[in-house]
Structures are given as C-alpha cells and as structure tokens.
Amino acid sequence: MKQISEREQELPDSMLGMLSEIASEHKEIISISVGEPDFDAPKPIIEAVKKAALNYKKNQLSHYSSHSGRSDLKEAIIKKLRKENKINARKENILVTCGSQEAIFAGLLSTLDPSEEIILSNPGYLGYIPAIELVNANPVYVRLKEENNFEIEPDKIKEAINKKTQVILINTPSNPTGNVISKKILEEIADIAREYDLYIFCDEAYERLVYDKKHFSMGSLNGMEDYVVSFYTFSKSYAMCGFRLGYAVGPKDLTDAMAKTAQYMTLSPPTISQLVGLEALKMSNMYIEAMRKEYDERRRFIVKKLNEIGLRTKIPNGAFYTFSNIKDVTKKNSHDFALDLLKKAKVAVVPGSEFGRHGEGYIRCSYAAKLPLIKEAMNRIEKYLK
C-alpha cells in the first residue's frame, strides 16, 4: 500500500514558509520575516548573466559541468580564501554546490551514520534539524543565553561529547541571533575537536555581513586543516539566492565523500551560475561594502526602536536579523505572538520557537527590507503593543 516516508511525515512545517506565501499574498502586509536579501544582484553580475547567455555555445550552458564544479571558480574560491579568510586550499579541497545548504545536507551524510550524534546551538538556524533528522542523526544542544550575548559557551560543548558524537555544527555570524563568535572562542572550541578527534562544520554563510566586530574563519586556525569543513554562500553577501550557488573547502577525504553524494542529489551545480560566481569573486568589493553599510545603518535603526517599544533586544554583530525578547510585552508563546502580530499589526515575523525550544520567548526580524518598511513595522508594532 503507497503511503508518505514516516521520516517525511515527521519533519517539522516551516512557520517561515507559511509567513512568506500568506505575505505575497496579501500587499497589506509588511514582511520583517524572510532572510533573503532585498537587493538585487551588483550590475557586474547582471552583465555577466547577459555575457555567459550571449556565448552559451562557447560556455556549453547547455551541459553539466564536473560534478564538485568548475575548474576556473575553483581557482577563484582558493584567492578568495588566502586573501579574505586565511585559508589555505587546494582545488582537491573543494566542493562547489547548489547553495551552501546542499553541502551541509552532504557534510551531514558523509559524517553521521543513524543515531550518531551532532552537537549544534539552541536556538540556531532552523534548516539544521530537518537535515539531520533526514539522516537519521540526533541532534544534540548547546543552549544560547541571551546574557551571554548568545555566545556558545566551549565548556557547555565539552560536556555534550560522548561515544556518538561525531560533529560540532557552528555558525558564524549567526542565524537568527547576529552574533560572531571571537577568535578566542573559536580557538577553544578547535582545542575539543582535537582533543575528541572531530569533526567541525563552520557554517559562514553571512561572512562578508559583519558590523563592530571581527569575523574570523574556524579553518584558519593553526592545525584544523583535517578537522574544519567550512560552508560558503554566493546568495548573502553577493545577492545571489536565485543562483544556488555555494561551496566547501575542508579535508581532502571529507570533500571527495561530500562530491560523490552531491552527484547522487543534483548531479552538478548549474553552469551559469557557476560562471557568474566567478564573475563575483572578481568584482569591486565596493558592492558588497555598499550593501553592508545599508544593512548596518537599518541595524541601528531597528535595534533603537525595537528597545523603546519594549522589545528587548542586542544588538547583532553580523547578518542582518535582530533576536527580541518578548517575554516583558506578551504572555503568548512566540508562535502565538507572530500570528497575532500578522493578523493585527499586518507585520510578519519569526516566532522564536522556529529556531529551537531554547528559541522560545523571542521573535526574529530581517532588516533586509528597505529602510522605510522597516519604520512602518516598528510602528505597526508599537501600535500594537499599546
């Protein structure tokens, strides 16, 4: 009898999801929910799009490239890292991928056989625990404070290892609360890794979004070279998300196992957006620093207010999501709170259960919305609040 995988049947519905069809929808309602950058791609990406269709023939558009991607991106993404992250690489050590979110989906069955474990924060990205669900893994939590300025706390980590685990998931800067993890930080979590011989899964996906603080890159620390498998992502800094297009730089074992189960999901990564992430790597970092400087003038903006109205919140140090405390406005849950908050105020936001039990009593907002979408949320807001 055909009937729907338990496995799929068990994987949660996305809140998300559900916010930002009901917000295409409906015009009335302002969007504070989606973490998808508002701008359009750079002009340089545009021409490349146009360049590589006008000689598809030449590029071959038409046919798949080597399954773990182009040999010249490749060589793009080894400058970048030297120059950008300080890591050193060779073409052997990279995957180039549909988005960085198939690499993680590969990272995660290359590494974890069922009912080995994976130790990841809480509240964290919520694409995390679907993926890891999918293959049949457990999840096991580091529980983020917000008087810890959500920073993940090393020794928390230590005491999580036992015989199953087999890989630290970290995130910097962070999904859905902004922080960046310092170099100190990351050197004593490097120190565990060696120390239990594991794996480390550095997701980096808002590298280039960083405000008042440095980010540094996990696999450029002295001796992680065969334990840090670090995961990049053309759709945040580059305004890309319709291209797919990410990557993985890590152990040459770990990356060829990674290649040779992304050709099972997607055969190869497209051609054209191979050829425009080369084009991207090349440009003016002049774009992105415009994009960043927009994002970081709307930051302050929505911290500002979101403190004045009652919700609070710290300020985020990279990405571009404020994480609010609801808990001195609301005795709703976080779920309850956002549909009402939709229905009411017509704002949409993330209720703060979507990232996690540990996530509840908070909601995410997006400042990649254009600054004066963002005044009228706050203001909707505060209406509503009062």
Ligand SMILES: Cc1ncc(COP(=O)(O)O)c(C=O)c1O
Contents of the next structure:
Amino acid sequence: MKQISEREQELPDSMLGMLSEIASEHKEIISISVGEPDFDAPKPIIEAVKKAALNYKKNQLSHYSSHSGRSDLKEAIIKKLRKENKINARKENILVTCGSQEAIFAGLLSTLDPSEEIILSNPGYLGYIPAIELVNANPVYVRLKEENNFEIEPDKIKEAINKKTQVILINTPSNPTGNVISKKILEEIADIAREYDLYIFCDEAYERLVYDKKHFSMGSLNGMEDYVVSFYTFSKSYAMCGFRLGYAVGPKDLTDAMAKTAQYMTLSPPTISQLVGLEALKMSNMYIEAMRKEYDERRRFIVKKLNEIGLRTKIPNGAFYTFSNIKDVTKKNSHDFALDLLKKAKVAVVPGSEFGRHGEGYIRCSYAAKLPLIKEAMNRIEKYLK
Ligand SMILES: Cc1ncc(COP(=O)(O)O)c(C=O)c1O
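I would like to compare: after the form predicted alone, may I see the structure of the form predicted in complex with the named molecule?
Zooming out: every chain and molecule, the one shown earlier first.
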C-alpha cells in the first residue's frame, strides 16, 4: 500500500514557511521574520544576468555544467578564499552547490552513518536538525547561554564527545543569535578536533555581515586543512538567494565524496547562476559594504528599541537577526507569544523554539527589512505589550 515514509512524516513543519505564507496573504502584517536580504542583488549582478542571457548559446546556458562546478568559478573562489578568508585551496578542494544548504546536506551524507553523532549549538539554524534527521544521524546539542553572549563553550563540546561523534558543526556569524565566534575559541575547538580526530563543519553563510568585530574562518587556522569543511553562500553577502549558489571548501577526500553525493541530488548547480556568481566575485566591495552599513544602522535601532520595550536583547555582532528574551514580558511560550503577536499586533517574528529547545523563551527578529517597516513593527509590539 502506498504511504509517506516515516522519515518524512517525522520532519517538523516549518513555522517560518507558515509565517511567510500568512504575511504574504495578509498585507496588513509586517514581517520581521525572514532570513533573506530585503535588498535586490546589486546592479553589476543584474547586469551579469542580462549579459549571460544575451550570450546564452556561447555560455551553454541550456546545459549542465561540470557537476562539482565550473572551473572558472572555482578559480575565482580560490582567489576570494585566499584574500578574504585566508584559506589556501586548490580546485579539487572546492565543490559548488545549489546554495550552501545543499553543500551542508552533502557534507552530512558524506560523513555520518546512521546513528552516528554530530555536535552542534542549540539554539541554532533551523536547517540543520531536519537535515541531520534525514540522514538518520543524531544531533547532540551544546547549549548557548544568553549570559555568555551566546558564545559556544569548547569545554561543553569536549564533554559531548563519545565514540559515535564524527563532526562538530559551528556557525559563525550565527543564525539566530548573531554571535561571532572569536579566534581564541575557534583555536580551542580546533585543538579538540585534532585531539579526537573529528571533522569540523564551519558554516560561514553570514561571513560579510559583521559589525564591530572581526570574522575569522576556522579553515584559516594552521594545520586545520585536513579537518575543516567551510561552507559559503552567495545568498546573504550578495543578496542572491534566488540564484541558489553556494560552495564548500575542505579536504579533497571529503569534497570528492560530497561531489559524488551532490551529483546524485542535483546533477549540477545552475549554469547561469555560476556565471553570475563569477561576476559577483569580481564586483567592487562597495556594493556589499553599502548593504552592511544599512544593516548596521537597523541593528543599532532595533536593539535599542527592543530593550526599551522590555524585550531583553544582546547586541549581535553579525548576520541580520536579534534574539530577544521574552520572559520579562510574558508567561507564554515563544510559539504562543509569536502567534499572539501575529494575531493582535500584526507583526511576524520567529519563536525561539524553532531553533531548538534551548531557544525557548526567546524570539528572533530579522532586520533584513526596511527601517520604516522595522520602526512600525516596534511601535506595534510596544502597543501590544502595553
Ligand atoms: C546559517 C545558515 N546556513 C546556511 C543557510 C542556507 O542558505 P543558502 O542555501 O541560501 O546558501 C542559511 C539560510 O538561511 C543560514 O541561515
């Protein structure tokens, strides 16, 4: 008898998807819940789309590319990695994918057999846990605490290691907390990976969206090239979510395995997106910097306002999210509080519980929304709380 697999049935329905749907159907709702830039891609990127389309024949746009990514794009990525991330790589260390989500999934499939374990922080990006469950592996959580500025504690990682552990997954800058992991802590985690011979997955999706602090790439630390797979995306820095383009860099044996896995998932990343990505890497820094500055202005505003209205919020150093403690203003759990805000204040935010059980008691707001909208959302929340 035909039926939906148990694995699929156990996957959580994403509240974020539901929130986006409600917000797009009800125009009176202001959404500060989304995880993608409100900006369109900068002009040189749009020009690159037009140019690529006009030369569709020469560019082989109707055709698959090499399954691990175009050679010219890989060359440009190598230069970018050397300059911005201080990572030395060769083409064989790079896998180009449909967004970094695909690369992460290929990484999980290539390192974790059923019931093996991966250590990751909680609260954490909501794309990780379902992906880990899909490969029938087990997530082991290291709790991030507000009083520690949501900084990951290397000692807690060490305590979580056992014979089944294969991977330590870190995310800097972090979604949802905005924490940027310091070089010192990265070094301590690197020591642990060497001591226990574990892979480190370092998700750096928000690498360019950093304020008041410096971003370090785990893969740049001495001697870590055999341990670290770094994940990058064009989605956030270049506002190119819809192009679905990302890449991973890591040890050759693992990126080879990931390439094989990715090939059976998507055959190849889209040819047009890779051509556009190539132009994005050549584009002047000024376009990214202009977006970063605007996020920074919004960040300062929203954090100040959230604290004024009673939603305790640490200043995030990266990404475009705030993670606010709701316990001073409500007895509700974060899910019910977010639903009530949606119904009564007409503002969509994401309940902290979506990011794992240690996200309970918090809400995530996104400042990837225009400042006047953020201001109106804050006024509405303030009125609701009164
Ligand atoms: C931390 C983090 N990693 C990875 C992704 C995946 O992004 P993409 O597949 O667009 O590269 C996201 C998306 O929101 C994210 O927040």
